[in-house]
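In the form predicted on its own, a lone chain appears below as structure tokens.
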Amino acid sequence: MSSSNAPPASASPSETQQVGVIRGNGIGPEITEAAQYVLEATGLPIEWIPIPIADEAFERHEHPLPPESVASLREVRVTLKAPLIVNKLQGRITCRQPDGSEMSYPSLNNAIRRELALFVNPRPIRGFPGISEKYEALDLVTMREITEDIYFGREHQIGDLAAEAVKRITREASLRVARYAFDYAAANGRRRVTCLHKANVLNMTDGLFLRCFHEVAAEFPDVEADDLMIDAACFHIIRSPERFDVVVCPNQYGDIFSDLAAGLAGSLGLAPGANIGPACAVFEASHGAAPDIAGKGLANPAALILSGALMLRHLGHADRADAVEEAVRSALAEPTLRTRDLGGPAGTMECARGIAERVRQPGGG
């Protein structure tokens, strides 16, 4: 997924790739593989350039993200990343800057998006025929703000009796991805730009956000914009999802409105999603490492294998990006390639086999 705010490091179609990869924890390693699998099936000649991170760069470094990681993640521009587990009530790491100073996440996840300037998580979520239901029409990307708001991870105890956290919003952050919404939308036939805040109780912060919004909108005249407040945007996605297109938000909702959508669709299986920046593209399914069935080969590899369409756009292969988008739509029409979160009976490889096969065919899905 790109737009002209991230130029894609394109290669030929004969010219091999090269793609980080992290591989994560939990399912993560199950669903590399099948992601792996399904891109390989495209023809697009890829070196897979793997990028220790968590467990394995701690063994290596004694360090979840150290900055031998961080500079291979520069350097190769591209990474397909498989999901990192994050418990409750941990995670926050410091990174080691190059000029010897510091700098504390509130998580690894966070790290990384934040080491690498990545700005905005963009998250398409589409219904599926037989999956969906009711919402088989839904068809909406979420550009979620990832470097500031809540999730800044500025927080601090006071004592025992209490504890704050700061919500920071800038109008350089808010003017960039509300642009990056507006240049897809513009680039992309979408009819709305929908801006999601409560700027009616937090004034000053959700208002600056949604000021530079109609600012940038201005600059958009054939591309429709309006905004919603966060909960009533989750009450008008169940009960009208066509009402929405691209959505642009701060960091929070976004994370939580784009969960919203994946379930509506049918699973969090089902969403794939982005983290872009100037110079540096992270693609990585929007769940968890899930690692109660960790293993088993149980997992739902599409979200990364969609995921893996996005990078293929972003690097300007288009063609073998809807090949992939269309196979994995094809294939879990199929309740016997779907995997248990779909109601199927499908493994992983089974499920990414299955897609492969329609990536391979003629016309490509």
Ligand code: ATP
Contents of the next structure:
Amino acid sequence: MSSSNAPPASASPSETQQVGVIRGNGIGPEITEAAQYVLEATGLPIEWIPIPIADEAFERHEHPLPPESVASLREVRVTLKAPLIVNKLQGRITCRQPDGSEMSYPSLNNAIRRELALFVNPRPIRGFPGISEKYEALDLVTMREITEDIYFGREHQIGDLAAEAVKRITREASLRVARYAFDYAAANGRRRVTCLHKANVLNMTDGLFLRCFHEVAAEFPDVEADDLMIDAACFHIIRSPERFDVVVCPNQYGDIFSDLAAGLAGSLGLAPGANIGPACAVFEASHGAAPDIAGKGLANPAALILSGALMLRHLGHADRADAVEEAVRSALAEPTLRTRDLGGPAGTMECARGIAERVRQPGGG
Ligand code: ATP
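Beyond the form predicted on its own, can we have the form predicted in complex with this ligand?
Complete assembly follows, chain above in first position.
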């Protein structure tokens, strides 16, 4: 994703581009191989820097996100990341800081985002002809705030009878994500930014997020701004998907709403994403590690490949990014290249090879 918040782009076509790679687990390794294959087909010389996270890191450093891996992520600045299996009930992770203090995070994914100061998770979703049926017109980008909200990670038990969680919303993070969304809309010819919230119930937290949104909206008179309750937004996206353009929301609503949009487009396997901060960026599919289909060569690699296209654009290679996106659309228009989640017969690499072939054709896809 490009934005004024992005790290400086290095657009020299001949220079080798260093990119971190987290192979993940579950379907991670197979879709990583597919995405690397397609990105290399663009002709951009890429040096992949493997960064051990989770099991691999544990074997070497007895920690799923050791300081060594965080340092590598910071140094390389731009990383392609496959999904990691999230332990549903015991995901908490503690990371040692350079000053010797410790930070505790609710999950490994959350820890990566927060250690790198990544603050927004843009998730673009477009309908695909022949796949998305009545949602072909879908073309929205959800800008999910990723540093706070109910995923902030402060939960406690009250004996065995209850548990509570803190929903943290700050003015600083709310203004920052709203500004990112409006900057993006203005720079990309998007007509409208919609804020999703539940400020009628959560007057203080979502109320603050909404007030910050309108404050920033006033700085962008050429971009239309409106807001919707999250429940109403779920209703409207089913009834009139074309109503949505750029959407900005607190962490949890963004997590859920973007999966809903991906489902309407046809599969979680079609939904790319980025995590952007002032110094670093991590590009990853919106879906999880899909352990139910892992290791079978069945996974749809499109979401990670499209995340790779976002990464190319972020690095200043817009022409190559366009070629990859067009190639994905053109390949998936061919029913024989669709993976099982899209009702097709293709395996992960077969689909990737079909995409890479189109990337290599003169004029891209
Ligand atoms: P998480 O909590 O990490 O998001 P999850 O199990 O809730 O994990 P996913 O791993 O995204 O969610 O999987 C949800 C469903 O979507 C599973 O049935 C999975 O097989 C399917 N799925 C997810 N990603 C893909 C993909 N790339 N290709 C095919 N099917 C996928």
